[in-house]
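Below, in structure tokens: the form predicted alone, a single chain.
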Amino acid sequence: MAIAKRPSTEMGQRLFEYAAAPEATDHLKIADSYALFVGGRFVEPHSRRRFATVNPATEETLSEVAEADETDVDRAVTAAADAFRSWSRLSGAKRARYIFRLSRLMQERARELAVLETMDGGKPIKESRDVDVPLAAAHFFYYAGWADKLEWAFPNRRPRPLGVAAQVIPWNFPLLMLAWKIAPALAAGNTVVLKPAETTPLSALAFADICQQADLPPGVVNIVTGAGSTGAAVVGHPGVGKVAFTGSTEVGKQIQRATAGSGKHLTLELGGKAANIVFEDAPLDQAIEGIVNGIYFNQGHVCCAGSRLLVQESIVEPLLAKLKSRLGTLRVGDPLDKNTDVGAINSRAQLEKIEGLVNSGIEEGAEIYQPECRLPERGYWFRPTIFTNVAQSYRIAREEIFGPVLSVLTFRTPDEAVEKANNTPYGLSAGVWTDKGSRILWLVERMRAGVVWANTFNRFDPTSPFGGYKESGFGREGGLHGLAAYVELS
């Protein structure tokens, strides 16, 4: 019998590198410039202004995109209002056919959309491919199923569409947030004017092409690109009956003030500072994966990210040892490489914000840990980061960083865990890790968060409502609750 030689210590300590596995981009055609999508066709902007959208991994300009002004927005709202008269009277079954068609086309063009989302936003291709695009298509599929069943969705009530829906979406999940908003709006009989984030407009413009491919009636979906002034014009237009916004709490407050007294229906999905609570009886290895998914998924560009880790004192040392070891396996780099776990920060401005808050944590006395990794020379990058010895008063424990930065705090009792978890102006999400089902139910009753995950994190489904409390906004998206936000009941 042959005996295999034991590898030398040097061989055992050698790091084995992954071979690069880049996603092909030759099937993707990005135009040199894009116009606005109004009334079922692409039209040049009245403003005659354009801005660049940049690949954050390379800092290369991908395309020049039209910047809509108030005149452009007025044209889009007028087109949506004209289309509303016929779209709202269309039978639910016929509206469903169009929405099903949008879902199928998104599935057919999934590879194109995933690569586009990764190049424009910086997220790893495996996340765009396996999460963003499938979930976006699933939302259209789900709400298509409700389009001809509104009477069953709201029994003993008469649902009526609200009119033109103004929708402003963020840059962290461009295509998915588009689906969260457009799908229920169309199912309920509304028409849409959508304003994507200025740093990630390309997937929305690709969706405009899908609307044409699906023969969606002109004006049912309109897409106007631009920065904050464009979004303000969309939200403030008097022809709008519904406003839906996902983004920062600061902008959400401005929108609430702007729409106060106007009679416009409003839903806001804003920032978060989620607590991820780990008890001593939790399945530790499973919890480690949930912690990593909770904060380093999409570079931490997640409003419901588990950015505050609350660990029971008795297990803090073994948990941190495992967590630091796990961070050493995360691959930071080219988002188009299928091996990449942490991609590029979305923009230079966001990178500077992350760096500023991290520096404040160091200055206030927290202990920083970052794994060794080589960052690309070009692009916007930040290493996965852990802060320990964090006090609740520190900025890194109070403010939304929106980056791959985790603050670790400890607790002794369940009551203390709840008190620390709720000690935030936000209330979007939370996580609980424990082997006791009774403890999960006890905590869920006491935690002021819109979504509480148990022994998992960042799990989404079109049938499940999502939204927050306090400064995380109000209203729900997803499920029947998301459909209710786009109808008036009598």
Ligand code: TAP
The other form holds:
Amino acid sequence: MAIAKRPSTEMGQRLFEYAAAPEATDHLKIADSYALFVGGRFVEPHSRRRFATVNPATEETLSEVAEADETDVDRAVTAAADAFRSWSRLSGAKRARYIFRLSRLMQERARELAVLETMDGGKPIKESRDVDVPLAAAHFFYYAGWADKLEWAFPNRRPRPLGVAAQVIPWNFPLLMLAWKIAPALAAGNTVVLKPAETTPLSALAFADICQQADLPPGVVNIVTGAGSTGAAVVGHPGVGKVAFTGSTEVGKQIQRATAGSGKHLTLELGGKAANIVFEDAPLDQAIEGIVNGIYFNQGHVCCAGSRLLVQESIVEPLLAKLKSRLGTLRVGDPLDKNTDVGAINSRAQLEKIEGLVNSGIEEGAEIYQPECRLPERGYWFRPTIFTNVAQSYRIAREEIFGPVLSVLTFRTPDEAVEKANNTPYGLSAGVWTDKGSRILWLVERMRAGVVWANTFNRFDPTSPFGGYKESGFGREGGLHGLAAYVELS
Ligand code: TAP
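I have the form predicted alone already, so could you send the form predicted together with the named molecule?
Let's see the whole complex now, leading with the same chain.
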């Protein structure tokens, strides 16, 4: 077909020439260096060490951030344990007031937080502005509403907080993951020590400033920055009663081993390799948007990304033609530009991981498609990529790439779709596109995935639980399930 040659570039250039529309950064003050947030104050690290956090779109150092060692972590856990005594006894209504205040301040400072998130992490400003920050504030708002209604949340039971919660989060949704962790913990009466990812600590430190602004009692929230060893010290500290981790399956397994037999409550939100299944009766244009959103949103740095596209064989050609054409209209580049669809890869290490897996796909025999697009000279970038001719055994079909790379497989019957979709050690999410409601219900019953989106993808809501099966972890975040993870019921 003529359109299959290079439709994307031609169309893209003809229809989508945009002038630059950069978001202003002059309202944002990033300090040259940051300390740890312990006991309600910013304190110098015992370690005396700092590490650089870099803008992945420019490779410029944004700030030097304190690296917490075991002594620093011990101080943070002690501050949280001290604060727990009064915070857990505070009436639910009073705790709610603080949490509502945090939510409101996040909304007031939304623009600053969005720009910070984009500069530190590389995600497009339209995503941090329209998804990350509003959803993070919505989580605090939602859980604030539960703080004085715990008896209604768990009828005929007596909910008690677990103590100090150790929380370790990844770099793909730094502020949103912080909100998923901190909001339910505080609502249930726990105090927290949170470690953000090494490459994206700045929004958590801005949140520490918001805690001060909200007059949150000292020690209720503590933020310790650092690398993996800091995270290990936080989850391994004997003073914590609950460990909540979001990150890779590999580190999740290490944490499960480290906490086994300790009596600590544990929830793990780990990796994924979601199937996005398109049946021949699906509304094709709508499905294309869902596929694009499923894998290219946040550069594919999404645990529940629809990274395996399963297409019914009868529609594979028209679907691929439309998808390739759509890829040509995606704008890749400056994350601060309001027109950008695909921003920078979060770090050099992640870029190398993506490149390694993509090379393995080519070597194993898959066919690669990438639209032509000009990439900035500095920074970490990867073109939106589609692989066809993919066998289920290829690494690109089995391993989490965590980048803008889609592997396309085909199926003939609904049974085959289910079998291929479930043929993965993960089980975090899935998508189904079809005109038939009965088929959606049939498929949902058979999918081993914590979330199944129907005729949509990557939709999140604070009221809706999210979590995995199999190697995607256990426990749920969001909704009442997310609150249950922070209480003991008697
Ligand atoms: P990880 O390397 O697992 O890092 C996650 C967090 O754990 C980071 O803060 C990391 O610190 C810290 N960490 C590293 N080693 C540790 C250890 N031994 N003990 C305690 N903490 C440790 O993952 P990542 O590369 O940042 O994130 C990508 C992964 O997260 C993907 O697999 C993705 O699927 C998963 N993810 C899952 C979800 C959900 S909800 N299921 C959501 C987002 C991401 P450093 O940053 O300093 O290494």
